Each structure stands twice: as C-alpha cells, then as structure tokens.
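Presented below, as structure tokens, is a lone chain in the form predicted alone.
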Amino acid sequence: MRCVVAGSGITGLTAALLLARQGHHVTVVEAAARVAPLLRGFCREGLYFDTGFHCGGGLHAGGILRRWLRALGVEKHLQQVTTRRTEVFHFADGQVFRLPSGQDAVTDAVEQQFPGSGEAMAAFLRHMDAELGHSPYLNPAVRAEPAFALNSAGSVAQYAVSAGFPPHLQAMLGTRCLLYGVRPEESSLEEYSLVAGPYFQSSGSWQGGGLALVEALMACLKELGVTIRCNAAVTGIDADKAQGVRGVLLSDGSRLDCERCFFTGHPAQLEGLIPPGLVRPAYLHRINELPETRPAMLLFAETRDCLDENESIYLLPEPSAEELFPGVECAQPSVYLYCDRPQADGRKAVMAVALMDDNGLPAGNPHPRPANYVEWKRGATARLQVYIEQRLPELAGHWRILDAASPLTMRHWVYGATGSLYGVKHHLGAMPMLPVTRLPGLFLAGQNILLPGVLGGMVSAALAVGFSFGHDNVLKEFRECAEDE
C-alpha cells in the first residue's frame, strides 16, 4: 500500500520505518530543507546544541525507551549511552536539594533529605510503574488493545499533598511537569506517569544526542528504500467521501498518490488541507480550539570550566509561591538549565529555558523581524542572563551566550499560533485525541496527539500505524526485543 508521512520529526521517521517494515511503499514529505530540523539540533560557532534529545528517561536495560530503540533497529547505531543524571533544585529561600536517577536512589535521597518521606516516595514510584504497565505500547507483556479514556486519578499536585510530601519535595516533583508544559495542578497523574515516570527509572542520553538519532533512523530508512522529500510542504489532502484519502498535494505543485496519510503536524493545520464537507464541523472546531502550552525563552551558551554535564539544574521560587513556574516577565522566573557533555574542543553547550507569555510580540512569523522585537529579544536575553548569574554566581564570567530563541523562533520551527514550547496542552480532564479520524485513510500522530518527547513521538507513531494496519503487527519487534533481554 502507498503511504505518505507528513513531517519528518521523530514521529514521522518512526512511522515511516514501521510502515516500510510491513512492506508498504512509503514517502516522507518535509516542509523544511532538512529532515527533522528540530530533532537534529543546530550549531553556533562550531558548538552543537542538542534541541532534539538532550536528556531522556527509560534508557536503562529493559527501560521503555531503550526497548523501542532496539525494536526499531536504531540502538546499535547509538554510542556511549548514559543512564544516570542528577537533578539539582535551587530554591529562592536558599535551600538546595538533589534527586538522582534510579528508583532506589531516588527513594534513598528523598529519605535522607526529607526524613520520613522515603516510604511515601516508594509508593509514588510504584504507582507510576503501574500506570506505565497498562498499555501494550509501554509494557510488552500486555496483550490487550490500547485504551483511551478521560484521566481520572486526580492531579499531580493533589497526590503530592495527599501523600504528605513536604512543600519543597512537592515542588521538586512538580518540575517534571515542565517535560510537557503544564502545571502540577493541571497535570493528570496518568500523563505524569507516562512522561515523567521513565525519568525516575533512569535519565541520560548518548553521544551525539538528537542528531545521532536522526542519522540512525535515516540509515534504517535507507536500507528499506523509503523516499524522503524535503522542501515539500503538504498544501492539501486529496480525498472524497467514498474512497477517503487518494493523495496529497505539495508546495512544489506536485501530487503524490496514496491510500494512507499519516499527518504528524499540528491538528489545527487540517482545516486548510481537507476538502470541505469531509469531516464534521464539530471536529474541526475541537481541533482549532485545542489549548496550547506556554511559550518559552531559551538561551544557548558555552562554558568550559563550570557546570557538571551529569546534572540538570532548576532555579525555583520559594515552595509557598503562588506559581511554581513564573515566567521571564517576573522578577524571579523559574529556569531550567542543562549542560551537555564536553565536545572535542573542551567546550560544553548550555541551554537555559524559562516559560513566558507572548503578549506584545508580533503576530505570525514576520521576516525580517520588526526592530522593536529585536530590541525586546536582546533585552530579555540580557535580563535572563543576569538573573541566572545572581542565582548561580559561579556562572558569572564563565559562560557566554551565543544565541537565544523566543516564541517567534518556535513559530518558525514548530507550527502553532502561540509559538508554544510543546504545542497542544495535555491536561487534567481533557479527552485525548485519537490517531483515527473520520476521513478514511487519514491518521494523526505526533506530540500534539499523544505526549511530547522522543518516547512520546515513537509511541504515537506506533499507535497510528497500529490503528491502520493492526497493533500486533506493530508490536511484534517490541515484544521480541523484551523477550531477548
């Protein structure tokens, strides 16, 4: 069967690989000039910044992400996989706490820093493991069909309070909600378990990060004869009520015949692509009204003699603060800092992320950028740098900002009206979107459908292919690699 995959991020490349393995004729189309522009990262002054995969959970032997990497055939291409990373939390009241990776280590660290909380932490970890074990796409021992339902176990914040965790520990656990751009009080316990749960088991990366993963996936796709077309945005989906999808129209004026289209972009794009009358207005209204996660300001810097590449740092307000993640507009914003391993010349890439609002920023994605925006970005970058150095004095004079990204940068690379950090917001009480649509032959995948991250993208792709051609066909290698461990 002829299949077109729209988008070449982690979801699109995974979907193409799974489809090609089943013998389908697959073409991947990408609007950008290169495959996986966000996942592959970028360089500034010869320093590589891993925007696609700087850190991931579940990389230990038997971990969920490690199993999917093996099932897809890309694990053998990845070198120097590390599985232990420590998180350091600096609170505005001067308190500093640490959480290692590995469940036993986490429980011990919690008990040492918050005496009497270790047992409750162990119970929390067991609860997350149970949530991770429900889906056949996360647990190879499960043979049932995947289920989708409203979240029902309450919020992360509610659980943390009911468990009796001290305020500082509540805030530390809440920071993992930044992995998908929501606040602890609006994050369901189920989704927290799916995204943050693997990070409690292990946390790390591999040499080359997102770029190495792109190259590994491309090597596998080349072996299977998958066609990749860049500079080819989808401008329309050719379909009718009787036959469903018949092909896709591209920005270069060409048309690709297909019986299946796997769309990995933002769902709000669909209204402009599907012929009128083929899907219900209520469905289009729903996807057009999907809430977005907050935008962010990102700094990209270099250092040589400071920050440990095995640590992630959070700069947080006091635990009694009304908002755990105040943005860059506030006097004391929350900031996440990541320092990568040293590169060949001894330099280390540093990324800093702070959430923000986009009030006052230009609409759309204007080029060239307006002068007032350029001045605002320069000023915001300088203010954020000064604030970080106030909270971490050891950085002053020991790091250099090379570039910055704002919501407009995100609008350029990731479709979304707000330039949000993670696209569609997955929050408590929200009904998840399904990969299956009412248009025969059209399937949705990507972080906007499931959850952010490399693992979320891979599982989203597998789900979409599974709904199209059978779940057992997709899960065959995933289950076999677990049996071989």
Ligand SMILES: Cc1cc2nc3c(=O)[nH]c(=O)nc-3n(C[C@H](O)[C@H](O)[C@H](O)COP(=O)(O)OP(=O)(O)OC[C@H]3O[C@@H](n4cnc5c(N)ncnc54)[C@H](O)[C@@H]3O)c2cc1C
The other form holds:
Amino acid sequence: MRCVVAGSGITGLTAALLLARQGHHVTVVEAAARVAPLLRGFCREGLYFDTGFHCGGGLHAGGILRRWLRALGVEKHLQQVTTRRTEVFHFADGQVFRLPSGQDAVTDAVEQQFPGSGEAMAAFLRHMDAELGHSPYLNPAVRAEPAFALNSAGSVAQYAVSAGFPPHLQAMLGTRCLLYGVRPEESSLEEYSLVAGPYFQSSGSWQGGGLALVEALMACLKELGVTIRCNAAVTGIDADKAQGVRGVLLSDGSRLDCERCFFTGHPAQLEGLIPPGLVRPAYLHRINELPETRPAMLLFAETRDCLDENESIYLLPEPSAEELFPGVECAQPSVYLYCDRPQADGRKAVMAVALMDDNGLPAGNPHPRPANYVEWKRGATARLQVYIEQRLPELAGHWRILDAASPLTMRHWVYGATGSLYGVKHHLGAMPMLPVTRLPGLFLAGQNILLPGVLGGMVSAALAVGFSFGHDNVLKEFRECAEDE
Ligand SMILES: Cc1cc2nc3c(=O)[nH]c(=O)nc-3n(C[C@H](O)[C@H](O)[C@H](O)COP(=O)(O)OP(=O)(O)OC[C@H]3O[C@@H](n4cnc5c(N)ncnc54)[C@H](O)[C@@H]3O)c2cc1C
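Show the other one: the form predicted in complex with the ligand, since we just had the form predicted alone.
Zooming out: every chain and molecule, the one shown earlier first.
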C-alpha cells in the first residue's frame, strides 16, 4: 500500500521504517530543509548542541528504549551507550542532593539523604514499574490490544505528599515532570510512570546523541528504499467520503498518491489540511482546543573546565518569574542544565532550559522580529545567565553563551503551534487523542498524540502503524528481541 509519512522527526522516521518493513511503499515528506530538525540538533561555532536527545531513560540492557532501538535495527549503529547520568539538585538554602542512575542506587541514595524514606521510594518505583508493565508497547510480555491510560490514580504531587516524602524530595521527584513540560500537580501518576519511570531504571545517552540516531535511522530507511523529500510540507489532504485519503498536496505544488497518511506534525494543522465537510467540526474543534506544554527560554553555551558531563543539574526552588522574565505573565519558571561529553577540542556543550510562559510575547512567528522583542530576548538571556551564575558560582567566567532560543524560536524551529517545548500537554484528566482519525486512511502520531521524548515518539509511531495494519505485525520484532536478551 502507498503510505505518506508527514514529518521526519523521530516519530516520522520510525513510522516509515515500520511501514517499509511490512512491504509498503513509503514516502516521507518534511516541511523543513533538513530531516529531523529537532532531533538532529545544531552547531554553533563548531560546537554540537544535542537538542532532541541529550538523555534517555531505559537504555540499560533489557530497558524499554534499548529494546525499541534494537527492534528497529538501529542499536548496532549507536556507539558507547552509557547509563551513568546522575541528577544533582541545588536548593536555594545551599543543600545539594543527588539521584543516581538505577533503581537500587536511587533507593539507597534516597535512604542515605532522607533517612526513613528509602522504603517509600522503593514502593514508588514498584508502582511505576507496574504501570509500565501494562502496555504491550512497553512490555513485550503483555499480549493484548493497547489500552490508554485513563489518568485515574491522581497526580504525582498528591502521591509524593501521601507517601510522606520530605519537601526537598517531593521537589526533586517533581522535576522529572520537566521531561514532558507539565507541573507535578497536573501530571498524572500514569503518565509520569511512562515518561519518567524508565529514567529511574537507567538514564544516559550514546555517542553523537540525536544526530547519530537520525543517521542510523536514515541508513536503515535507505536500505529499505524509502524516499525522503525535504522542503515539502503537506498543505492539503486529498480525500473523499467514500474512499478516505487518496493523496496529499505539497508546498512545492506537487501531489502524491497514497491510501494512508501518517501525520506527525502538530494536529492543529488538520483544520487547514482536511477538505471541508469530511470530518465533524466538533472533532476539529477538540483538536484545536488541545492545551500546550510550557514554552521555554534556552541558553546554548560552551565550557571547558566546568560541569560534569555525567550530571544533569536542577536549580530549585524555581526563581521568581518577575526576576527572570519581567513583562511576561508567567507562573514559576524551572531551570535545569545539561552538559554534553567533551568534543575532540575539549569544549563541552551546555544547554540551560528555563520553562516559562509566553503571554507577553508577540503572537505568531513575525519576521523580522519586532524591536521590542529583540530587546526583551537580549535582557532575558542576560538575566538567566546571571541567575545561573548566582546559583552556580563556579560557572562565572568559565562558560560562554553562544546562542539563545525563546518561545518564538521554537515556533519557527519545530513548526509548533505555540512555541511550546513538547507540543500538546498530556495531563491529569485529559482524554488522550487517538492515532485513528475521523477520516479513513489518516492517522496521527508523535509527541502531540502520545507522549514526548524519543521513546514517546517511537512508541507513538508503532501505535499508529499498529492501528492501521495490525498491532501484532508491529510488535512481532519488539517481542522477538526481548526473547533474544
Ligand atoms: C530542547 C529539547 C530537548 C529535548 N531533550 C530530550 C531528551 O534529552 N530526551 C528525549 O527523549 N527527548 C527530548 N526532547 C523531546 C524530543 O526531542 C521530542 O519529544 C521528539 O523529538 C518529538 O518527535 P516528533 O517526531 O513527535 O516531533 P518533531 O521532531 O517535532 O517532528 C515533527 C516533524 O514534522 C514536520 N512537519 C510539521 N508539519 C508538517 C507538514 N505540514 N508537512 C510536513 N512536515 C511537517 C516538522 O518540521 C518536524 O520535523 C527534547 C525536546 C526539546 C525541544
């Protein structure tokens, strides 16, 4: 069958691979000039910034992410997989706590730093493992149709309070919600388990990060004869009521025939893509009303002699919004820093992320940028740098900011609707979007539909292909590689 995959992020490339392996004729069309703009990262002054994948959970042998990498046939292309990342939490009162990689190490570290909390932490980890164990896409031992989490077990914040965790530990566990841009009080325990759970099992990365993954997937797609077209945004879907999808219209004026379209961009685009009258307005209205995760201000910097490349740093509690982003109506921002392995020239890439809101920023994606916005961005960058140096004095004079990204940058860069960091927000009480749409032949996938992260994108792709061509066909190799371990 002829399939078009719209979008070449981790979701689109995974979907293309799974479809091509089943013998379908696949074309990937990407709006941007290059494949996987987010996942591939970018360079400044010769330094590589791994924006799409600096760290993943479940990378140990038998871990969920590792298993998917193997099932997709890309594991063999990835070098020096490490799972040693430690999270370091700096509190404003001067206290510093650490969460190492691996469940036993986490439990021991919690007991050591918060005496009496080790057993409750072990129970929390067991609870998360049980959640992870329910899904056939995350646990090869489960042989069932996928069922969506109903978010019924309350929030992470509620759990942390009822487990009796001390406030500092509550704040530390809450920071894992940063992985999907939702606050702990609105983050369901189920989704926390699916996104953050694997990070408690092991966390790390491999040499070359997101770019290495893109190259590995591209090599596999080439072998399978998949065509990839960049600078080719889907601008319309050709469909009728009787047949469903018949083809897609592209921004270069061409048309591609297909019977199936897997759309991995932001679903808010659908209203402009689907011919009027083919789906109920209420469906499109629901899609347009999906809430977004929080936008962020990002700093990209270099250092040589500061920060450990095996540590992620969180600055807690969050600074006051007025302090960092005056003029932007904003709930508390959160700040975390990530440092990559040294390059051959000894330089290390540092990425600092401050979650914020964008209420005071210009609407849309204006070019050229308004002068007052340019001024605001310059000020916000400088204030964030000062704030980080106050909290981590060892950085002052030892790092250099090379670039910064604001929510407007994100709108442009990841073709997002709002400039949010992780697209659609998956939160407590929200009804999940399904990959199946009201238009036969059109399927949705990606971080906006299931969950963010490289694992979320891969699983979402598998789920969408499973809904289209049968779950067992997709899960066969995932199950087989578990048997090989
Ligand atoms: C700064 C940052 C750091 C991150 N760090 C990590 C990390 O360390 N670990 C981790 O697991 N995750 C991380 N993530 C999250 C992860 O990168 C994303 O969740 C994931 O890459 C999303 O993949 P996706 O394929 O669903 O979406 P995208 O990568 O956004 O892909 C969608 C693609 O569709 C294209 N597109 C949109 N509309 C159209 C159209 N009409 N026609 C054709 N193409 C279209 C877009 O150009 C885009 O390339 C990070 C994200 C950010 C922003």
